[in-house]
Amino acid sequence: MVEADRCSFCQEPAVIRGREQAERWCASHLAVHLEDRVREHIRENSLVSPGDHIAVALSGGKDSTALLLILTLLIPEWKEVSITAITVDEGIAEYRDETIESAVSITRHLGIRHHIISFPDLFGADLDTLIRRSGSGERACTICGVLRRKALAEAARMIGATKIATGHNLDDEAQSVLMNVLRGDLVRLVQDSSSGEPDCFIPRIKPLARITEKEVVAYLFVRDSYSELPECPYAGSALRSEIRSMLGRLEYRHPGTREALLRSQAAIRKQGGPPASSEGVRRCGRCGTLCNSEICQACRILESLGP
């Protein structure tokens, strides 16, 4: 084996190349390196506080599985911090059953409390039924995204969580920035759910926000926790799918594009001043959930779909 195929920190075979092209990582050094970076990101941004009960959004996919694995390793380092995994069952045929099975398996293996909440229980119908009512599959990701966020928040409140942790990685974050720019959505570009109003909304944290998708997959392989799962059947119609492909090409040709997008967002947020006050928060006139308007976004969507 040539020297370039060896880990930069020992003589074991390398499994992945680092962000610096000269760096290569063996399985053990890769795992420790990524865990250290997540630990540092959490510390630098004060994502976890003593006494927190963290609701970990666990879809059963690669990102949320890696998030749960790493948080489980780090939890003994934090004072009186606990975690509970939450899985939202949207009710997507030939997709959700398999990912839920994966979520149940990993929580049992780790000995983590696991709470499952479903669309039919909360909204009276599964996502497939709601999409059929909409008459267009193009709205699938919008409908799902809004209702899934509401379901996750409701489940977090039910278990008494103080934070919600999601598995968004660096690629996801950069894609979201670009999507919001292309949509001209300044509100979503500058808002920061992780620093919201704890007295009104449960803050969301993203411990993997500086880890690339490639690194997440490699981590799961070296931790022997990677599973090949089906892709959501609605994903192909989403704008994010196109943005993901475009950003992947840009990153390949212009390394550092993802980080540059996040730096731009941070600069815009800094110029935008402090977040909006919670004084405008009110109860939704339909479901009673706290929101920023008379009717919450979830109820507006459900009303538009009819009975």
The other form holds:
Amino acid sequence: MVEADRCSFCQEPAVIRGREQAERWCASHLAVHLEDRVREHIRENSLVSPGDHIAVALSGGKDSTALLLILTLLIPEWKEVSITAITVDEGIAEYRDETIESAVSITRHLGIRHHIISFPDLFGADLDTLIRRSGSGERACTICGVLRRKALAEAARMIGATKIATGHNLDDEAQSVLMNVLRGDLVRLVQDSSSGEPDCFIPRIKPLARITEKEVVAYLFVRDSYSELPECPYAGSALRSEIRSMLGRLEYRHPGTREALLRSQAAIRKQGGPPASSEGVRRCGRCGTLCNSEICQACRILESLGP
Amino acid sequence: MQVILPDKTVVTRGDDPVPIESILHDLGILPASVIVLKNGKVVPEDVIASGDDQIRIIRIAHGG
Ligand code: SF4
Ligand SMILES: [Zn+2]
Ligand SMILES: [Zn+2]
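For comparison with the form predicted on its own, produce the structure of the form predicted together with the partner chain.
In what comes next, the whole complex appears, and the chain from above leads the way.
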């Protein structure tokens, strides 16, 4: 009985088990194991190059906190790579303030440069106000996602970053594949933003893309960095939350579903030929950022919500 | 034993040894969606709980 409670690599108590249940990790072996996998994923996909200045998108939530912890640890292994944390304050009452506090305290603790950029500064209104204007919470995550993406890109440009790193984990990635399929959004499905395509955009990298959500949280626990934070009040309204629970059940009954979804995406990308070249790129008629259409997505959303 | 649910309500269960997994199953909770603490320490879900163990279930929040 004691055996089952122990790490497969030492005699310490286990905190998590592998999917096949053969392997079990104690706190310190789990930390090393996850850090190794992130390092490996970054190396295999050449996500970081010498001289990179990485803007780490830090919401203060679980994924981005784990991302910052791991990158801070890996930085000394890379040549002339630096990181700056960027927090976007969308302005979501009873949610964002606490996560921002958490972001401030972790960057202070780690000694990482930190910039906070807010929706009102960039777009003249916070998310709560924009959603009130849209008349329903239905589109909250779409509005939030598009504008946050733009805010991040803007902040990254301002600090001269060469990469933007986000905390998307394996579950997020698998959910996105399914979501794009269910929405019929094949363009999104084959788009690969890690290559910086079209080449004038700052490449976006996802170092945690092979780490499950549960491993991310377990990692925070073993690094003593877990804190219970409020959940976004708009989280339940999106298609994603339905997909999240559906995929959770599928993965439970059919282990490997998440990876299979990602393999499908990779295969479709390969079939889809080279990613859209910079040919279709022009400047947004409103804000001047580079985009694929006459008016960028962010400006379209802002216009639809009126003044 | 005591089981603290994600919403912090506390339920009491019999003291017979039981894998934490079964407790989760009874509650309709997927193991991948939670972290389980047994007497304050993170444990894998196939660990057995019994007697006056305290089990705390923490739901993994969306977003981050
Ligand atoms: S749940 Fe939706 S609205 Fe809330 S922070 Fe995430 S994307 Fe934005
Ligand atoms: Zn160990
Ligand atoms: Zn624009």
